[in-house]
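Just one chain follows, in the form predicted on its own, and it is written as structure tokens.
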Amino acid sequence: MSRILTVAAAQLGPIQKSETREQVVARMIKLMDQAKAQQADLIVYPELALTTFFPRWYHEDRAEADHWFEASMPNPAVQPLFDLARHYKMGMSFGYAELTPEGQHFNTSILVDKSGAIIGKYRKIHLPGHVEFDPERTHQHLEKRYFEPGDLGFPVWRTMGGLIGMCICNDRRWPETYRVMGLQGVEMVLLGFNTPSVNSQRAGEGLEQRLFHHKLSLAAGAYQNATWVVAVAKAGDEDGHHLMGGTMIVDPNGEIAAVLDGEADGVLVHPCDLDATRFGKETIFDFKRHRRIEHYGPITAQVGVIEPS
């Protein structure tokens, strides 16, 4: 038997500082219309899908960045997107900057089921970048200034006929991200990202190498946990700062199943057989038979490197 979940990876082109939430949501709705025309069951948008990638700008008073955050979800600006998803009976995931009632700031993604209800929330754990302005960098990457590390772990939800988890951007580079979800039987990981085309601390690392590391991270996570990975970019030139593309869907063997070319708004629709995860989970990555946790202590006992004496 096959359990087919047809997924639309909905890439967004650049979002400029001047664009409103309503303008961005109108673009997202057009992509949802295209996904529906291709009979998608689930649409996945990128990290910080409602705004430009604002952590590239430094504010001495970090509260000056609060206008980029959403204090409620859904809110009036995004309600039309929820309404259309409910009308289409289409699941949905997208990222945004979350401001909690307690005043906490998170880089967040949500999972919405086919009834339009938010059933899952993930807050980015592996925050890259730095806290203070760094004159040595070619551009600023201030996620550690504007966000707190996620506090919800890496949950997995049973929905839409399968086991679905989420992570965000830099999380994809850390094997622990996938393994924690893999230990919950995850069958599909939804990943939104906004990745600069140039490393701010290593100018020689250009687009080709960054795309190589992107694909490598996705393939390793997918293969080593026998899961689909749906990776969705926000791409293009945002007010003079370029974000790379790389929207793709990776299968449970770690092979790239589909790729979206270019840096503009677009959808990549692919039928994903969730039962294709079973072979890997029942053979080489049958965790119950093969894992040896008595030897893994340092993974959770320490943060930095401790060299042998």
Ligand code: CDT
Given for the second form:
Amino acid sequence: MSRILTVAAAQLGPIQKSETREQVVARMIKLMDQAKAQQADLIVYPELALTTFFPRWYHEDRAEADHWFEASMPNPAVQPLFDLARHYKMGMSFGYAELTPEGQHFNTSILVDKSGAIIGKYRKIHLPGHVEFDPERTHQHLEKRYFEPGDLGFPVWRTMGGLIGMCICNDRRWPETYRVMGLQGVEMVLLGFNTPSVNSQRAGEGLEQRLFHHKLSLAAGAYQNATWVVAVAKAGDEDGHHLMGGTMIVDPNGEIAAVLDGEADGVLVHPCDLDATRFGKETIFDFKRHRRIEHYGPITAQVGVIEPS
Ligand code: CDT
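The form predicted together with this ligand is what I need now, so please give it after the form predicted on its own.
Now the complete complex, all chains and molecules, led by this one.
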């Protein structure tokens, strides 16, 4: 049997500080057209898809960053994207900075079904970086300053013929991310990212190693939970700050099924057989038969390392 969900990983090239939401949405629409021409059922855009990766910019007054946030979704700037997705009967996911009516700030992604309805929301849980300006770093990464940790857990939605979950960028480095979704039977994880191509605290860690860690994390999460992983970059040089590419689709064996070269806007379309997740889920990663939760207590009981005395 096969259950094909054709997915388009829609990489965005760099977005400069000066670019408007309307300009970015026009680029996203072009990618959606390309995805439609290749019969995609679902299009996935990156983390913080509507703006530059603004957490690299320090504002002493946090409120000065509020103009990067969306106070409603959809809003007039993104409505054309929603309209086209509904017209094409294409599912959609993208990331944005969310400002809630209560004044909370989250790094969010949404899942939109083929009717154009927002059916899922995920708020980034593993926020990387720091709160205060750090003069020791080659560049700032102020996600902990501008966002609160997500408060929605790692849900999975039954939609488009499968079980779909989301996570965002740094979340991909944490096995707990995938396992919590794996325990809900996830068959496809959608993941947008903005990853600087150098480590701000370790000059020697450049593009090659960053890409290696990226692939390692995706492969492990996919294999150990027998799920597809669709990883979508915002890439290239944003106002002098370089973000790596690495848009790829990883299969439930942990193998790279498709990869997009380069750092420009582009779509990577792949027919993903959701039934390819069955073998792993029913054999080596049949959680019900093989997990030993009596030994996993520290994973939820403690945060830091406690060394034996
Ligand atoms: N956007 C994001 O989460 N980026 C991080 C950079 C980590 S370095 C502070 C990532 O994991 O790729």
